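First, one chain by itself in structure tokens, the form predicted alone.
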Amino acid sequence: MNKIKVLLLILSNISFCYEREILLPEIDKNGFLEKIIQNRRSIRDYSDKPISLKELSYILWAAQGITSKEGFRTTPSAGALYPVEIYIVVNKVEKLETGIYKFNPQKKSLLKISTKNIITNIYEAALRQDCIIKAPAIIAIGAVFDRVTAKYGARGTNYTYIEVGCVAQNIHLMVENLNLGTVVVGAFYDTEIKKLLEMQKNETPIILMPIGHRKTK
């Protein structure tokens, strides 16, 4: 078979595939949730304005808030094992001291770990990304893989990463709803971040999300 015949065969197969393509109905983007999803963007530049404790509360609820008497949360979790742990590095949050905190979903509270100002240290450990040093607060999403792998084996690692992705998207959408800005940061030195946050031995940092008011041009 010569090259021309091969090319024609390939083109005919492509054409056949496209003939089976089905166009979907148009989306009405005027609804509340549709607008939030439409407008969601990664924002890396923040103003000096502090975020409020109430805004932080909404964001943490979106990340891991409990939504039922059974203890189910705002994000899906394999086997409802909830391996995610949320840390907050506070720089400029109204009514909160500068320092490191950990979110307790059961009590809807923050556990104060330290009053150290580690923003500059986080900045260095995250490869000097400007969005880190400018942020009034940084949410660090960590995970305890053993909680899931103990039941699901190696597959539990995948399930944990899936859950972290769901948490990050919930944070993104709530931040957009509050007219704030955030971005997912995955480039950092794991060991350094873990040490700075004073994480438990079985906890692994996975994502950093700086949060602040969008800087207007």
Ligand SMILES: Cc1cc2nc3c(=O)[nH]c(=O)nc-3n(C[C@H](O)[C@H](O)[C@H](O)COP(=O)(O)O)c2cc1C
Given for the second form:
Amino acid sequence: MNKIKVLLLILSNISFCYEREILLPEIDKNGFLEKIIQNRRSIRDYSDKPISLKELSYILWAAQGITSKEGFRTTPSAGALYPVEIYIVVNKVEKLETGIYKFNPQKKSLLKISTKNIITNIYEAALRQDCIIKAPAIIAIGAVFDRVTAKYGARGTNYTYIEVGCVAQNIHLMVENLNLGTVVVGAFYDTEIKKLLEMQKNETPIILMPIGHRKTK
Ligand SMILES: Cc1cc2nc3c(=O)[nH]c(=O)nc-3n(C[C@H](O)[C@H](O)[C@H](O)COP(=O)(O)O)c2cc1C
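Please could you give me the other form, the form predicted together with this ligand, since above is the form predicted alone?
Below: every chain and molecule of the assembly, starting with the one above.
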């Protein structure tokens, strides 16, 4: 190699090291997980078709299922304190009476809280968003902040919101996997939703996720 070529090679390497923008390699998005992530979209329009209890079971497992003998779950949790509590408002779910239920991850069960049909009330409390009134089921992600702030102080509030976000994304991806639709709904009156769901005093509703069969895809 002559001296000029060596010099050019050194210069190009130096400029590569100092480049401020590095283009990332192309990726193959045809894998199972890549396709689910690529296709995830907020879906707000649902058909009348009920969802099945099995579909609900998959979604709740993705949200807060227990995946180890130590009790760790499908979503990460600061200090493994698990502040998230999941409620389900049932409108049209096969084999389930209309009403309000709470998920028990340990027993993989639903605790029936009430058989009231509160869909219209939830719709009102969520600023009359159409996605709520049409949904066969609405998952409400709530949290007990004290469980985390007791250990981490004020920072525990951030940790709890972060954890709720992780749960919501797991739900989103499982819903996509089941070819159903959902959307994260953050616009609602907290006090109203808490009262309607008959939540415990120390629980705060953070996200609503209506679930249903997508009308179009
Ligand atoms: C914290 C948060 C709150 C949201 N609240 C609402 C809401 O109240 N109503 C709604 O229709 N969409 C809501 N969304 C969904 C966003 O509008 C949606 O994610 C965004 O338009 C991007 O579209 P995509 O999810 O299809 O990628 C919310 C999303 C987040 C993360």
